[in-house]
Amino acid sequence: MDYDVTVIGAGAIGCALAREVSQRYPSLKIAVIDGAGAPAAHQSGRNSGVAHSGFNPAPGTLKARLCVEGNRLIRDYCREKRVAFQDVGTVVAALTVVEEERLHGLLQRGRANGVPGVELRTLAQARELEPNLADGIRLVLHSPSGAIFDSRAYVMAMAEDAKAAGVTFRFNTRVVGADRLSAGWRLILDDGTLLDTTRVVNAAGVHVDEVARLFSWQGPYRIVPFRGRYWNVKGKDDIIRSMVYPTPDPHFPFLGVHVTRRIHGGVMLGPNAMLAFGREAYSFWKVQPKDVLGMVRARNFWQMMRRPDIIRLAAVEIERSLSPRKFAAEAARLVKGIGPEDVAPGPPAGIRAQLVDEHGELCEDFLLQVEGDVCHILNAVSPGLTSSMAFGRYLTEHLKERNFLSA
């Protein structure tokens, strides 16, 4: 065999897993394969650069457990590796009576999940933290463990650790086929290379379901890509000190357009969550016909689009994607002093690899499936970045229990 374990995908999860396994099992030959030219080329490098506290996930879920643990691990790791990291805290604002009730629910979730220091504040109390909070805010949840950091540098550091432990990285390479061997798999790469491996971990992010089907996976899920656009706030770097979120809608796993301080300076707005016309359709006008055709052929997609709330969301998000005025208006409900004239194109858009089940429901929790000698990490969306080191540890233990990592 060329390798004992091959990880497909060099994002935060793939690199965290490769790092963890290589350090705990130095005798294993491990490879990481990615279609891009470097780690963190997609979700892990195109995001808000936020270490979430963990008050959003439902108690008892894998997300809740790994986000809180991951927040602690990522903080220590970034400081050890001198990756830019700053504790700024998270502010969530309620604008209506209904949202006030939701904030009380988030407070209970945060406490149940073990989030340190989470509390509710009046607007006057919250302005001690964020003086420019908007006048219409009724109640605020504050979580001091929220932080901002350089997500790309963080993933690169984990990849370097993995390399130092003997992991081989193969970039600009895609797995396009897989043939079953008597023990393991023969992977067919897009350059014609054949690579034999005993076990496979599929951490391919937005392509995870496509890759899974190469290994005869028949699960009832499909990735539907959602594009998140960002805008910058011009010339007002001190308008906030941390990050200010709207109260999330419990019907969707998206957190809404928020105002975030950036780790290397400046303030940005976003992301929104618009249905994308391709798995790597980072521009509004980009259409990837193969992906669109696959999406509209899937029952999951049409079941999702039958939901009136999804239709309303789609209409709103298209408008947001095209209109800086709309983004500014959303931000002004949270923070005073942001107008349309203050908004400029921001960081590169990202794609959220959202898993949808056969009933059209957007999957909330992290989801992984182990089938013999193949493991598929099917749903690792936000807070997947925050959770990545904890996810790597959890998955390593999980695979150990299933004798997946024996030499």
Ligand SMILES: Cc1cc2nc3c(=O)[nH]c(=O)nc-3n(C[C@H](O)[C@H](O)[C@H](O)COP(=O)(O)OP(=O)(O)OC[C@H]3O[C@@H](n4cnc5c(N)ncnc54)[C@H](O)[C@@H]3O)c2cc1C
Second form
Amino acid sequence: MDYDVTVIGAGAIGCALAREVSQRYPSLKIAVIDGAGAPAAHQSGRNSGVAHSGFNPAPGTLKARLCVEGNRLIRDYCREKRVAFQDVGTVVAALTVVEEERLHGLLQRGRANGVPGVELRTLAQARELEPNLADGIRLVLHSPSGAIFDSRAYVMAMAEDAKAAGVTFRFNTRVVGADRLSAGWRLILDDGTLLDTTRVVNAAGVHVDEVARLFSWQGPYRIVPFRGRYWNVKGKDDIIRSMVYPTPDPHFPFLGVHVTRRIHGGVMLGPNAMLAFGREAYSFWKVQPKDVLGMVRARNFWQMMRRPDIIRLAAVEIERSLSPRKFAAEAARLVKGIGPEDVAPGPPAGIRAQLVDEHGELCEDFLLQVEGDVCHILNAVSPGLTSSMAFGRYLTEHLKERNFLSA
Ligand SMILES: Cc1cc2nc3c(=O)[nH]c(=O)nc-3n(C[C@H](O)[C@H](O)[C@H](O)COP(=O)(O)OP(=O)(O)OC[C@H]3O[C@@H](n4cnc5c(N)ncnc54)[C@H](O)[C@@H]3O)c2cc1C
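Given the form predicted on its own above, produce the structure of the same protein in the form predicted in complex with the ligand.
Up next: the whole complex, starting with the chain shown before.
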């Protein structure tokens, strides 16, 4: 055997797991394989760079637990590794009576999830923190443990730790096939290399279901890619001090277009959540025919598209994707002083690996599945970055209990 454990995917989840397992089980031979040239090339490096505090996920879910724990771990780790990290706090604004009620619900969730210091404030009280909050805001939720950080540097640091503990990283090579051996798997890489491994962890992000099928997985899920694009607010770096979010719509797992300080300076708007015509279709006009064909052949996709709220979302998102005016108008409902003339193209878009079940429901919670000697991380959507270190720890325990980590 070439390796005891092979991780497919060097994003935040793959690197956090490789780091944790290699440090706890130094005798295991571990490899991480990624089709890109470096860690964090996809979701883990193309995101908002926010360490969420954990008041959004429903209490009792894996997401709630790992987000709150992850927020704590990530802040200590970034300090230790000198990765840029700033405690700025999160502000969520309610603009209607219905949203006010939802904010009360989020407060309860935050308290149930153990989020430190979460509280409601009137607009006047909230302006002590964020003087430019817009006039129409009725109520604000403030969560001091929301933070911003350099997500790419964070994942790189975890990859370096894993390397130092003996993990082999292979970049620029994709896993394109897998043959069953009497014990373990022979992985087929796109450069023709064959690699024998006793166990596999599939942390392939937006490709996770495709990769799972290489291992004869027949789960009822499918990834549907949702692109999130950003705009910068030009020349108004002091317009906010923290991050200002709209009250989330409980029908969707997306947080809505928000105004966020960037860790290396500047303020950005986004991300939106536009159905993408390809798993790596990072621009509006990019279409990846194979992915589109796969998507429209899947029952999950059509079940999802039957939902009127999804159709409504799609219509709004097409407009948002093409119109910086729309972004600016939405941002101006949260923060005073942002006009269409202030908005310029922002950091690279990212694509969310959103798992959809056979009924067309967008899966909310993190989901993993162990089938013998293969583990698939099926749903690691936002706040997957915040949760990644806690996810690495949780997964290591989970795999240990299933004798997955014996040499
Ligand atoms: C626009 C956007 C904003 C977000 N903002 C936040 C945020 O502020 N805070 C937060 O907590 N979360 C955020 N998220 C979510 C977060 O980015 C993800 O939950 C997290 O990065 C998932 O990490 P991952 O390792 O599962 O996936 P990825 O980072 O996508 O990694 C998967 C890796 O697998 C590799 N791969 C795929 N197929 C193969 C193959 N066949 N062979 C070899 N390698 C393969 C890919 O190259 C990739 O590097 C955001 C996501 C998006 C898209």
